[in-house]
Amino acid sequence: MIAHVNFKSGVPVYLQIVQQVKAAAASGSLRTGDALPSVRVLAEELRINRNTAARAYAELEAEGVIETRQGAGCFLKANGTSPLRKAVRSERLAEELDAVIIQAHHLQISDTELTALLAERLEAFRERQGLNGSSRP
């Protein structure tokens, strides 16, 4: 599930873990109900502090990506169960999109090229999810 962390990337380790779990869920390599490694096991595998692993899991739980079952561990939750209000989810996504737009500007990617690339990536995502041709709200 979590391949590695890059200590030199400038991205906090716990956020790298959060991003990798979300990517695994989006790609289908993690499915609803799948167990995640315990905090201790994750920390040992990645050679990180247990508090860092616990912080990543706490962030994932706060975002509604995983759920913790007392005595059983952490599991991937079903899609659409985010506890965040739609406005908060939209705001978080807008921040990410702003960063992409800035990056595209610096790479001299035109608005048309960026829009086409987004459409291409959405289509690739749908194909991986088995949603080819369907539109999501």
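Residue numbers count along the first chain shown, from 1. Rigid core: the largest C-alpha set superposing within 1.5 Å between the two forms. Just so it is clear, the model here is predicted, and its values are computed rather than measured. First, how it differs from the form predicted in complex with its partner chain.
With the core held fixed, V11 shows a CA shift below 2 Å between these two forms. In the core-superposed comparison between these two forms, the C-alpha atom of A23 has shifted by less than 2 angstroms.
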Second form
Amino acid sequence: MIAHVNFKSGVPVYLQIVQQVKAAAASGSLRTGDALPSVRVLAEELRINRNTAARAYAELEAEGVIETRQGAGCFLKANGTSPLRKAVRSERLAEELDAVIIQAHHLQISDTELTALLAERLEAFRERQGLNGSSRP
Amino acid sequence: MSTPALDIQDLVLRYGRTEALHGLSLTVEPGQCYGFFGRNGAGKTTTIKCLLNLLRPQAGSVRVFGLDPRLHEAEVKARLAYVPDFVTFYPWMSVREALDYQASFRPRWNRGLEASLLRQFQLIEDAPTSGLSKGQRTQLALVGAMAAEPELLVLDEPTSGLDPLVRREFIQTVIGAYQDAAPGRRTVFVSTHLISEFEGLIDRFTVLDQGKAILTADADEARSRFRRLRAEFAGEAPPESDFPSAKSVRRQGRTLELIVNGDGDQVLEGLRSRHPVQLASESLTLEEIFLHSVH
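Structure of the form predicted in complex with its partner chain, given the form predicted alone:
Let us now look at the entire complex, which starts with that chain.
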């Protein structure tokens, strides 16, 4: 589920884990109710500090992606149970889209090309979801 | 705010007329895995000896769990375990006897953990300690340190005598198991110059150079501040002098490689405005950060 951490990406390690779990959940390779490895196992697999692994899980739990069941570990929560209001969620995404738009500007990618690329990536994402056998809620 | 596991302020220590530490300060919060990086002779072992009251500093203060090791030596030593870089045992003792001897001084001793570590390191209880290799001595000292379940584990170059396979195992499982047994309360203070092996394990670190802390940062923060930018141009690369804020610039024909600290985005902008055909940015590893900061 979690491939690896890249110390050269400049992204904090705990955030890389958060992003990878979200990506796995979005693509359907990780499904509602699936168990995540324990903090200790995750830390050992990725050769990272348990503090970092615990911080990643705490963040995922705060965002409503996973839940901790006492004594049993962490599990992926059903989609659509984000504790954040819709407006907040949209705002977060808008920020990330802005960053992409700025990057596109610097790479001299036109608006039409960018829109086409977004459509293409969405298509590829749907295909992966299809392969993982999950349907759109 | 909880009491720091370790708090060192303006520490000064002279050996005769040579000053080994001048004005070292650092704070380690409980539960952290803290890296103490420096070249040989930077003052790492000297600092550690001050924590154990093996050396008495001329100025500054040392607090371990809020206690002064000069006044509360026994309590401080009961709550921490120290694995030195050169380990010696009484040569007439076997592995078993050496552990029992250590256990007799300790308020706690985890027999189960001791047994599983002995198995993991393939140490034979009947073997005389006089016949152990440097790596095996370090392993035996680690078994003793972990079995005592201290609040603070002080490791001085713990992996230098270990072979690569054992090193990996040690770092992956031993430190993990130690901290996992009481999350947030077990602290590791590790001095090393083999930094790459601890890359993922370090929460926060201090680079010590000539007896002074020259860089203290969270590992993630350091990695996002220190970056290597590489730009390739269609023609000749712009001169080094165009980037005065870079820590180092290497220019090879059409390529420019810069090391930046903190102002990466600005320098990146500067490179972009010169229209490179390729532009890449990556973070430095902790080892590279160390090498660039001691230069």
